[in-house]
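In the block that follows, a single chain appears as structure tokens, in the form predicted alone.
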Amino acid sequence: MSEKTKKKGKSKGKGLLESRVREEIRALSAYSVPRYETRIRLDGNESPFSLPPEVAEDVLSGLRGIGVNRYPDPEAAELRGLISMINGFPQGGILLGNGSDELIGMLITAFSGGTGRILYPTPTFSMYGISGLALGRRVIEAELDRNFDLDMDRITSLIAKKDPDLIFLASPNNPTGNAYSAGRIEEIIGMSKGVVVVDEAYSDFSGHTFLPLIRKYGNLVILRTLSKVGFAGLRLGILYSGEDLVHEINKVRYPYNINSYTQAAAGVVLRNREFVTENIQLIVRERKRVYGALSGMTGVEAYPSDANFILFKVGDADSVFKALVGRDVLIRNFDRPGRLANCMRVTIGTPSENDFFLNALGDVLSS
């Protein structure tokens, strides 16, 4: 093949590819997390605690017996039964996903047969918008109020005018860290004709859940995850709702979506979950300490948090971020025009990691 023909083929291939990609997809940016090699990593809202040795050994023992030549249990029945027992919630109202991200995609796929609109407040978890646009839905954003709480005038007006099929409410919210007012959330659930999803990824750190309201509201879905309490590598999201809604969502679930290793490992850690509770309590205590330290720093505005991270504002987030990386500390830079201008998010780590971060930040701000 001549060089001219090769170039013509490449050009034609590129044009053909672009013509087959939906305009909404071309306009999207992929979800990405910048990677830096630092000793202290407080950017991903993960737990800083590894498995206790005895639990790790139980996990390994369970994995050794798995036949990788066989498909996993397609319904993850044993794991769902265990989750049902722990939470006192009917097993038929529980659905599992490969992380909450997959469950968000299932919900958007299943519940968008009315107006095709999805509503969520901003700023919030970016996957609501990314998944909605990727699946061809129309997304509607409602800016939070000055306290990062739900702006009820704005949201109720949009619900009345746009009648969204789905409303996503992350409480506690990421990246702001605060839980929304419970009364405002319940008001939205009660007035919506569509499905309201309360994403409780960080509820273990707030001590509050809307799970009991599922019995009262037939349009309520609760999302949970194991990622924030110590098991991000398992990629296990948990959906709770009425059995009729779960029945519909299950129709769009991919077969065998929870692999055998995740099912086995999650079962072990949930049966030995006392250490998880202890770790959560330590993180909550450290969150209070770190918030106090940040609030006392000149040039820092820290926002109250109900999650395992703290959002704070500095004078120049880009320069602070680079300086922290240079000091072997990685946090998340959320600097963007609008409400998050010069904002940064730090995950609560171990006491020693938190001390290292606070000392590094103090050095950066004073230099």
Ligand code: PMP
Contents of the next structure:
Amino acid sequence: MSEKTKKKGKSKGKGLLESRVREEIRALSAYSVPRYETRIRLDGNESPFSLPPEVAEDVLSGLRGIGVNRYPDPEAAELRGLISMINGFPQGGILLGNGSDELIGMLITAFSGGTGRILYPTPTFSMYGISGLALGRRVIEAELDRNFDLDMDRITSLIAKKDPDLIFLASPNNPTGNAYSAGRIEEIIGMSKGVVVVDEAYSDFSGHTFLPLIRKYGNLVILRTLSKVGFAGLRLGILYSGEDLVHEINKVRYPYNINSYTQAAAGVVLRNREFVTENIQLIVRERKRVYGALSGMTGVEAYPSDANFILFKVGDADSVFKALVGRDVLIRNFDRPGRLANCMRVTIGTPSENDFFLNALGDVLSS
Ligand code: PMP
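Compare with the form predicted alone: the form predicted in complex with this ligand:
Shown next: the complete complex, the earlier chain at its head.
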């Protein structure tokens, strides 16, 4: 390539991004998870428990029969049938995603025909905003109240004024950990003319679900995921709603979005789900213990949690984060201006991982 064409090509590349990538996307930061090689990893809200050996064997023999040269079942009918049976929910009201992240994108794509606005309380899961902006929607953020519950005055006036196509309510919320008051959520569903999504990614740890309300409210969508209860690597999100809404959302789903291995493995796991329930119970017991220990530490303010993680505030989150990494423990540093200043989030692990974390934090704070 001549010097001249090289130069031309380079300046064309730069101009390309500026002229062809929308400003909202250039202004975004990619969803990124910093990687640290620590022995104890309590940063991702994953389950610390993998498959019991006998279930792992069943999964492997299920995978052996898969013809990987063929596309997967485009409708994932068998898996959706199983989920329908387990939850007593019509199969036609169930849609699967490559993680609930994909379902969030599908919802934003499908429901944009009114005002083009989406609303969510903050602080919350970042993908509502990232996907909303990436897909060209206007996002409206409504700060949570001082207890991290829904601020009804603020939200109801925004709904009345802005009439969003979509509202996302993560309950229990990430990163705050609390479930919103059920009555407030229902009031929002009842007053919204658009679609209300209750993201129940962590509801297995709160024991509360809005699933039965789908029959009552035609504008309600529930999102769930297998990621937090032991299967983050499978990438399986589940959407529940009325059949008419699912019919529309299904039109913007990419074909074959759930790969053959995930369909097969998730089927085995769900058929053997007793171990999943036991693990959830253990995590909930551990959450109570870790919350008690954190609350008793000087220099720590821990927030009550209904999820598999706890948000807490320290004097200087950056230095605590670094010192914990130095002690082989990774948690999430959420320090940012505003409500989350000096806040950190720890995922509940096995009892020994939790002890290791609590001892390390105790050491760091007293040194
Ligand atoms: N919703 C909430 C509230 C979350 O915290 C997460 C994971 N961080 C997700 C959805 C996405 O989960 P996944 O794509 O793994 O199903």
